[in-house]
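Here's a solo chain for you in structure tokens, the form predicted on its own.
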Amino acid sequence: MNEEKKVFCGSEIVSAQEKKSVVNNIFSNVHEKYDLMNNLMSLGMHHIWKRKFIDLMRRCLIYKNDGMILDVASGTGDIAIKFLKQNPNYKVVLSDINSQMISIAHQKLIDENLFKNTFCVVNDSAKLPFANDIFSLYTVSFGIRNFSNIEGALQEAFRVLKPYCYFMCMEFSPIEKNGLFSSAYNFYANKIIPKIGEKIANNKDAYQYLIDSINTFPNKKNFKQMIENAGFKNVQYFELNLGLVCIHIGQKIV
């Protein structure tokens, strides 16, 4: 039933199953240049955003000296690696639907000598192969807008988290009209980023999809409501770069 649901895939409306296939193909095509493109597109700002995210991760884990974290849409493993370098007592499960992206993450973990604390798995975010109530923290960074079933993924996040533990999501948010900033962002996003994708990754369409997926993602208030609808309490969000990026946090209280 969920697979027949119509969802946004970039600027188009397609079935959930079709979006899953399109997104998987996009990341298969760009996986080798993914990290480089992140640096170029964000002008290096994604490192600052991720430092803030990891700082908030530590706050969510403040009463837990160890435990297991689930990092969904882990991609090439940036969040997991940055976190484990500073917090080696935790174990992290890296999950992604794309096997080529997660293979890069696995190799980076080996290179950083962090593989003993990690487990990499390829699976659908809406059908997690884990028992109930086992993770101390669930994280997803710049990936949830690519999910074909966001509501199902949020429900799964709630299911696999231990009681009183936290869901954390960092994602781009549609830019509100804000004078010069919104005008500059729209020009850069719509005119420059697809050209960078064409020149560097040889894939203009993939990076046009990226911009379209940001524009069609629910705004921060609507996404907050979606998190609450999945059962989370005390949901709040923190804006970065005038709202271009938002970090949402919700707690499982049962």
Ligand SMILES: C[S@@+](CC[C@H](N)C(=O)[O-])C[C@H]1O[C@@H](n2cnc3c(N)ncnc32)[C@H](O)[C@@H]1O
Second form
Amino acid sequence: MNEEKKVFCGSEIVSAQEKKSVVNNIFSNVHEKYDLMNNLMSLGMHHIWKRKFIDLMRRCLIYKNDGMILDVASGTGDIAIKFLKQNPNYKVVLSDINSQMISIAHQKLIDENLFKNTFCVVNDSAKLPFANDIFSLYTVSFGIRNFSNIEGALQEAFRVLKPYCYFMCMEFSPIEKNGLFSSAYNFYANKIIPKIGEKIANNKDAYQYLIDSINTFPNKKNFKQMIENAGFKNVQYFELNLGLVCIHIGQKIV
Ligand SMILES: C[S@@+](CC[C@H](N)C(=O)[O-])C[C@H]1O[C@@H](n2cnc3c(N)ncnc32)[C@H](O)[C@@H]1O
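The structure above corresponds to the form predicted on its own; please provide the structure of the form predicted in complex with the named molecule.
Expanding to the full complex; the earlier chain stays at the top.
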């Protein structure tokens, strides 16, 4: 992709190259507090969303009891750890652009004695260092809105998946601006989360970026269209928490 292409980075429009560096700095700054902040900001809800995602992962695996899963933007490793605890026969490759985030995942995998089932790599989702048609499932959880080249990442997901296997993405979704839920969400997101970010992670801007990046991410229908544009078929989505979080699933049919 042309690194000069303009993309949303939070509420600002910047070059893809600039977004990559801003996002990388944000995660380098918050990596040590990332898990704690996730628990506080979501009031523990992210564990429930991830459990739902893992249930769907099991249903999307067409090669039962073995196979290799690619978890992109794996961050501190929650998806791999939660999945492998319940499904120890699989292998998971964790891939993230930020070496500090993935080094926390690496340590957690050692502590949980899950390391032998995993492989950690540092690289950009839009340029994966893997051969075509090798993974049984591709997952990305709360990562894709941070990518500087979302279309490129979707094309790479399609390329590395085996035929008939599934792409799964869990992401926040912009809330439609009406009703009590959207008012409560807007108050919490705009007034409370940046304050928690300031107090706990000493980084108000990083958590303001988090909220802005949700508001500027494509809505569910437009994101479904982007997944279809990358070649996936049977694309569906499931909403959690009144649409605040959305899981998109697509199948590689060739
Ligand atoms: C909000 S965290 C999500 C971590 C984890 N998947 C979870 O659900 O808790 C987003 C992650 O995306 C990673 N990321 C951002 N841009 C990326 C890119 N272009 N390629 C791969 N990973 C990227 C960040 O480094 C960060 O670890």
